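In structure tokens, the next block holds one chain alone, the form predicted alone.
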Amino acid sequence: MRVRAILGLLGAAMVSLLCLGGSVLAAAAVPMAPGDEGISINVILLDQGQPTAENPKGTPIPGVRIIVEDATGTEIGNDVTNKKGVASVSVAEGGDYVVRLDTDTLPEGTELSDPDDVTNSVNVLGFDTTVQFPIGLAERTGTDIGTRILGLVLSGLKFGLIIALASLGLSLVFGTTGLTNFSHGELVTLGALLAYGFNAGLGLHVLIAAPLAVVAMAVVGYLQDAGFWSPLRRRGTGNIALMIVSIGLALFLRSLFQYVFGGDTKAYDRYVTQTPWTLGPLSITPKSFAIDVIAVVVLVLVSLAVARTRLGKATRAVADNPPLSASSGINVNAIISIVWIMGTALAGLSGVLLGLDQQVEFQMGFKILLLVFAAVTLGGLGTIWGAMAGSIVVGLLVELSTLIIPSELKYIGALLLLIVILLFRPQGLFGRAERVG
């Protein structure tokens, strides 16, 4: 009876926390128009003839009007590109649409690579679609390409560090529990949404909202283990069944985020645009530099904690052999709970930094989930060093691949690498080969 009472209190606490988070997000969200399913056609306008180290894919072009029409030629909506060169038009359902660029609104001196390429036909399949209009491609020079490569390396390192935070959390949970958590991407999203809610909904500065979101995610990590995963483990639920449960949880949370937050892409109210620091060929904004420093500091601190502290040694012992660890006096359940707290907080921090670097939307964690799995698998399942190394490789591969393939396909290279690793070295670069059966 006492156990049931405790679980009931934990469940009530979790519901209260979710209600609080929902209230914060609802306060920040823009009400959806009737018939708006949250599907968006996003247009990115970049002058690809003028790449910089900070914007290696091209300089954003703001103030350009984008019009979306359905298959009959009826205008569905229009938007104007923001300071990042992004415009977004919501559509009620999937189908065939035509995206048209109003050339009269292009800034003076900016021209399409193909003057006749002012429309783009797209087929929306029920989720957000991105469209680009080539601008300035014919003006590239060898120097521009060199600058672009340098910028892509910097961008890849930043993206890799953000992925590393999420990968480290996923690897810690897998190492101690054996759970392949497909809802980990939604934890990344929740961290970004909570930070946005604290920032836009409660009016807190981003520098205050971000730490609060990470703390809230740590609480979510404790509550979800105590009220959800721990009871399942005590019942002897197998890892396959737990994995399937995590898939269902991911679908539920993603739908909940879309319902509460909406389908539009939003940004924090600070640090949207900044003047970059320039040092020779290097150019980086203070925001990007801060993201890199925060990610590196956190990764180093967590690595040292796992390697040097008693808690870290106990965590590694539980990961290697839980029964033997329990017989030697280690509280296995407490260690697993702490790992869930750390892993969820790291996922939340990853989401906050990703939202700061890009923008916030309800499926941002889902979009990078396979990259997180690729990074963990590349480095070796259950190894924190491998997760970090794999993340850097994936981040660089994703960004540098845009040199030869369209940016819309840049994730393909990382997923192909995942397939190759599984075929030829399934234990990963730093993992141990294990005998099965």
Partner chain sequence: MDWGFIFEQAMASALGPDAVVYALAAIGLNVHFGYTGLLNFGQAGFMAVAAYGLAASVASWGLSFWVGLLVGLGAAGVLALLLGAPTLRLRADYLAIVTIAAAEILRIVIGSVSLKDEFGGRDGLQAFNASFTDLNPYNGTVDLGVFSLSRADAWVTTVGWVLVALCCLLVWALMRSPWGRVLKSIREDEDAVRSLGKNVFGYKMQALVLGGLFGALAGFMVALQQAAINPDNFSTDVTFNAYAVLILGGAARVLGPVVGAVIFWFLISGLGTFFSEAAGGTDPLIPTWLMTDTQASLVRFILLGAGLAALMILRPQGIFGDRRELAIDAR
The other form holds:
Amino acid sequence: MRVRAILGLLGAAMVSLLCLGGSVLAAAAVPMAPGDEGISINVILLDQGQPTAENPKGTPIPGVRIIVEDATGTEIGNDVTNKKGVASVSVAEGGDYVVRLDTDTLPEGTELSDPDDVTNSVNVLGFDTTVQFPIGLAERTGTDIGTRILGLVLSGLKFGLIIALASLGLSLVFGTTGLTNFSHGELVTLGALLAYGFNAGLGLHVLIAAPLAVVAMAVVGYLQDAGFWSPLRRRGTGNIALMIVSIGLALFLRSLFQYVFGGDTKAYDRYVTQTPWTLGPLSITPKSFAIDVIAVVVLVLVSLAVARTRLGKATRAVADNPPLSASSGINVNAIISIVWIMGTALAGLSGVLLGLDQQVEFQMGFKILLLVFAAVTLGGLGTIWGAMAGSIVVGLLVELSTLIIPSELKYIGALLLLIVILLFRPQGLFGRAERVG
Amino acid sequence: MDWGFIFEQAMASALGPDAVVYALAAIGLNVHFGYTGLLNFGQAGFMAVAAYGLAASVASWGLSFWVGLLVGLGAAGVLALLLGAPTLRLRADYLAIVTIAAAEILRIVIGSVSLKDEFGGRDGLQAFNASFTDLNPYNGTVDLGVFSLSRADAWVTTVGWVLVALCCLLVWALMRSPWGRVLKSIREDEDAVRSLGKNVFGYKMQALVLGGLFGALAGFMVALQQAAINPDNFSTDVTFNAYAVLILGGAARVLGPVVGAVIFWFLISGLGTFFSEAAGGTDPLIPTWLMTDTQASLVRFILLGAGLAALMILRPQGIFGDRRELAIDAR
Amino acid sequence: MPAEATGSHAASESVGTTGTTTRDHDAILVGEDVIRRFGGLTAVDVDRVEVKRGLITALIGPNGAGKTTFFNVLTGFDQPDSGSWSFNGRSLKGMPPYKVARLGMVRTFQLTKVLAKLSVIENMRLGATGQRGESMLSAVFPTLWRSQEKINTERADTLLQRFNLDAKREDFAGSLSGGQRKLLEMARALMVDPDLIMLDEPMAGVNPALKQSLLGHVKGLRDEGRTVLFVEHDMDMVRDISDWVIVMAQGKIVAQGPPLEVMANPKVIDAYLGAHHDSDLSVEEEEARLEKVRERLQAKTGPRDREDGDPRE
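Show the other one: the form predicted in complex with its partner chain, since we just had the form predicted alone.
What follows is the whole complex; the chain from before opens it.
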């Protein structure tokens, strides 16, 4: 019934967004910046970490002093940014000028993206020239905390859902075969790469390439079980040995991806940048919304299948106790094969969505692998509901932790939580104490 | 194709500082995994805290180099205690996940902008090993026939192999003692050991700390060899490569890690040079549509991954191991 | 049904009707109100149990009666939900297994735990207690432990001879047959020099020829002054060697007394038949059956990874 909890969370988020929405729509129109005769150097200060409905490019920062000097360092003039974040200084003629920002006048909590970048050299050619000081690109600071939290919750949920797809696959395979698969991250990557290949290589529309990639991943899942893992199981290779084999496979695949795909980041040919839909303080791009919906639908369907269908019950029986299932007439190998197909397709879908959300890169799956492990362990190894709930927790934690810690450290919270959970509740948040593993 | 050059490059890596680092890291893993059955997937973390303990002590906190060494060893020991306390009572794969997570946490924290003053962010730390280079007894390049070592490398390599020899001696002495017998028994069946009145948790912890200290030595060697460190020196792949070294040479063999490191680096460096020769130049042996210069440097890592998986499946006891004594139950 | 019969009831009954040697022996191991539940299932619910010093006590009962769980609880390998139990008057509550063993109460396992990749003699040496060489610091200096090791080895060799394993001294323990493994485990437990030796199904998987010699060895343990508690589900095996029999069914002690008397007890027969009437498999039974399957598999293919076990100590 974790799905209901997830849906509930989503619903709660929506409602709170609607409530908060009204209060922010009160910004008054501001008169234009003074445009004196002659040439002017204009500065627009926007906190780009804080895009809002009426200011999609970022929140204006008023009250900041801007000083313009000529090439010899003599001050030509200065101005203070208005409510639109605009300051304007007139200069007599074209030429080289230095625009300096007085950092002491920046509002509390707001900093330049590059703290060393307080001066900007401009060559004015006889037209009005606009100068920008990047603010809030690397870190989001200041302004409306509520809006920020909402944004983070939304992106956390999205990230959590993407992770959940991958965790589900990992958890299913672990549950039925006992394999801790370190090459699972590469399956995520492969899904994204295949979608990119179908899209950029074969010229298919993203909406065709993406499902095609998931289907291809299902085939990959079947093949890797039949051709690789199944023979190893038959030899009776131990779990620890298999884990090391999976590490080798991961290294192999990751280098191979880099060989074929290259080391740079690429994007699908559509849906790269989108204008967000806005609803009060909340803004969500159509693709993010689509990612959420697809992930939720797939997760619900898979969970229902595992909970309700005969196949699902057999899967759980195998996960619970393979020898007993075998002796009660379940074809364990067939079940494991299906689990591999499902798990790999889910990992592939996770990669496709991750590629859509961010971009495609040869180690994108490897980078989230530990978070997937954290999610699975958090929920309790081998439990399906736990894996999904754990993923949502990890996704939210990763995003919301940036409220407190720099975003460069945002993965740490989830990894620390993983260690703490193992310390106090090794069976995971949702696992039963008796039957661990 | 200049075979002589390829051989020279391969030998320089196989007997040089690269192999020393991985031999030491793998000796640590051998104590963990080969003898005790502990899956430490965070050896890079032990190397990192030691290397950064040393470098930050000298470069950021103005302590002496020798105090820095103690700080590094101490940090590795503390890390072992911290990781061991919650996980050594749990199943083997929990330790694996916790150690790999801890190593990643450390790598991210060490490279963070917030701690740039202490650890230098992405750029890492430099200028901390003057006390070490001052002791260099060599006067110039050392020519070993097949390859030659620069003055600095020769000194690092000498110290490194002496360390490797001492560590092997220690492992050999420990593993033939009743203490080593308890470790090997824990690897086989810890409940049996428990039923005979041995404190299994205590022994596992001792093994984790000891192996972590060997990892610390490997971290020191990274720092000394490069005379500079950055977070990328301690990525997860370092640990996995050290496992490849261990398994190649043979787990639970005193000299396994050493043999493994030499062969590993001979192959990695030799293959790297071979493919860059084969794919480079005006008239490359391998056409550029199949392999570019950049791709050439990747082939060895593709082979490394495939090799690790194949080795684990086909010859898990390593090149010189005895299948009956195989530490990992692989079949 | 047997669930109604309590342990103390059965005990008083049997003591009243027999006047045997048991009165001369004090209790080496006492357990009271020991309860162990797995989820909704109560695997062990023992009001009171005593194991008398210097005797061979058999703990019998049908599959799934909770014998092995009770064994695990007594030796510290499992923690009960409630209850108290003591050895030589010392409470064992919350004590980790290795400390229990050091007190002189050593167990073997139903699924034999020999250290397959160590030689037979190394298996034996491991059993010796108080080894100076087992401390990490003195391990490096053989002069500190070599003489002790020699004494231990001599003791081990004597035991190997007694258990007819001397010919296998240098072999890997993994190469031994099922019965030889049982013997090795028993011999290794004796290296600890225990007061009480607890054998979990010492006859399981042993061929009939070796069974008689195993029974002889168990008697030998008593004759040299040790107390033996062993688990068995086959009543015929028990009759020959035990001085006292405790019968468990569905987690409770349903009867106890001298073997012949217990076997005539209708409650015991009920317990055995009753268990067979039940068609539902309890978790315990399931486990026991699985254990058997695993054992058979293991006999075929050698030992497997331990990963399928419980991850906690």
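The structure presented is a predicted model; accordingly, all values stated were derived computationally and were not measured. Here, rigid core means the biggest group of C-alpha atoms that superpose within 1.5 Å across both forms. Residue numbers count along the first chain shown, from 1.
> After the core is matched up, is the C-alpha of G77 off by 2 Å or more between the two forms?
Replying inline: Superposed on the core, G77 moves its C-alpha 2 Å or more between the two forms.
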